[in-house]
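A lone chain, given as structure tokens: the form predicted on its own.
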Amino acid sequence: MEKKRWFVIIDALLLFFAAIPILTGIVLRVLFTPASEGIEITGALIFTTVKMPWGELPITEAQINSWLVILSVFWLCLYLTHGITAKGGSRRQYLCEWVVEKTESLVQENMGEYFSGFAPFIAAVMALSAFSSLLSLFGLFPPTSDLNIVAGWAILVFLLITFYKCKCGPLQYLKSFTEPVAFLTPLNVISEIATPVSMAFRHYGNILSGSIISVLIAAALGGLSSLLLGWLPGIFGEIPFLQIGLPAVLSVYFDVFSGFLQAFIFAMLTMLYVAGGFPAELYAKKQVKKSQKKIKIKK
């Protein structure tokens, strides 16, 4: 009894600790938030700035919910993963055995062998991108309807497909410019820039979109509750009734399905840009030359 009192005290004080970043960000939200009238479009807000040699950096709440984001994830994570045991049995650890094995089943189905210890990255990611989505639905502006953050995801999958792409050598990485005739090369050093610019915007315009598809729905519901029914006496007359149910329906849709489905693509075409850029033959080729120098050296 007394193992099992502990255990459930620790469950809740991750629990606990999962929604801290949640309500920290609330909270700074309803306090930097400035007074308005109406329903407003507008970016992230900007918390203060930080003085650098080059100029001034804005901290903004898409950096500061990002983080937050990450902390969530951190604690749900332990919280899942706290009491599994070999012989296994609950449900959480069914839960997370099912989410190890489907995405290193989607990391195998996409990149291959080799690519086998992408499996936590690809679920960091989804998780990232899809955890990010859905602050929306505690009315926190979510990171992915900032650029410059999904911008920064984008980069860092770049830096990844050069990386694999230059696996067989730099020279062989520039030849590729060259494939399949020599004019195309600036066609292709296009297309190469263009991968972490589609990535950013695809995620970026998406989440956006919906997001101001679902206020300008919210604001136009609530004029049209003042036009067709303003005429009810007393309270009734001011409450906007055909705001009610629509717009969490379509919430249902654009942060819930649509943040879900956003961050699939992205980690899809993560797993796609870096396993389709590597040159698994030349390298195959390049580590059989490099063993048969080595047998040849020891002889």
The other form holds:
Amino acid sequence: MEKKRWFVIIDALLLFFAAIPILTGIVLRVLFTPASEGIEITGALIFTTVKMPWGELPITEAQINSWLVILSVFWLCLYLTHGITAKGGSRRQYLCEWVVEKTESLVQENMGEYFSGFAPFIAAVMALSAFSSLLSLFGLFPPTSDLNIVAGWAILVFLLITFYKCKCGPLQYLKSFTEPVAFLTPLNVISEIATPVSMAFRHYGNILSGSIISVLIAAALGGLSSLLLGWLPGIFGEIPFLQIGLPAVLSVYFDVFSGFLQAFIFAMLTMLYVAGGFPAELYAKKQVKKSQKKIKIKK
Amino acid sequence: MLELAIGIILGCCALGAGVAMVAGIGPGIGEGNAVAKACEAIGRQPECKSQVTTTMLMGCAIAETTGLYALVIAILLIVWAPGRLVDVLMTAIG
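Return one more block: the form predicted in complex with its partner chain, after the form predicted on its own shown previously.
Below is the entire complex, every chain and molecule, led by the chain shown above.
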């Protein structure tokens, strides 16, 4: 009995810790939002600027919010894995087992046996991206609609791709630019650079366009309701009735569906690019040669 | 004269954003084709529905890239460019 009570208390604490970052985000948002009238489409708020040797580093809402998402997901993961047993049985254990199995099978399918260690990374990218986009449901600034955040992820993926392309040595990597014909080298270089750029722009553009359209439609509905229902007496004329509920229908598409879809696509492209950039056959040949050399030396 | 110059800057930024979004035609046609073919494929082989859907979503996402480039350019032209260009004008005038 005592054990069960502690279990519940720890559960509640973990959920509480997961909720704290979001509450912090809301409080920061309320404190720092400048008073304004009408519709305004702005980028991330700048909280403060930190002086660095190379200039001033602005600390924006996007950075803070993405750290808050990371913290929140961390506590949520601890909550989901709290009290799992070999026997199973609890609902949350089924949920996290389902997540882990799905990601592992996805990675196996798309990247092959060699990359099976990628599952945690892919799951992390997906969770971070999806929960970042979902932040807009709380009225917070979704970090994914800031180009800097998504560009950071894209650069990380680009480094990974380059690392796996260099697996057979840097010379092999440089040689891969001249294929299939030597005069295509500039085009290959451009397409190499276009990979992270298009990944970042795709994610950022989708989320940002969704939030802009949501703001525009909410404003338009407000204007429409004051036009249609403005004749109502007293305070009823000032309440924008059409704004109640209707924008939420669009939000299901622009925030929830689009957010999940972009997270999935980002993770999928990461897998495809990393697995596609890895010269598997050459690497296998090299490994065989290495092992043969070792055997010769031993003899 | 200054008003005219600023007016030209603002107008051309808005015009440029509008023209940039003409690029939305391409992804529209392309994704329409992709979805049509996916529907055909599902009609032929209903058991492959989930795989076809996943592949189609991936393809749509990649086909969307050009449209999104145009969108980003349009957003930059509307949100960021006017202020910047007016600043440049002001410093040029002195």
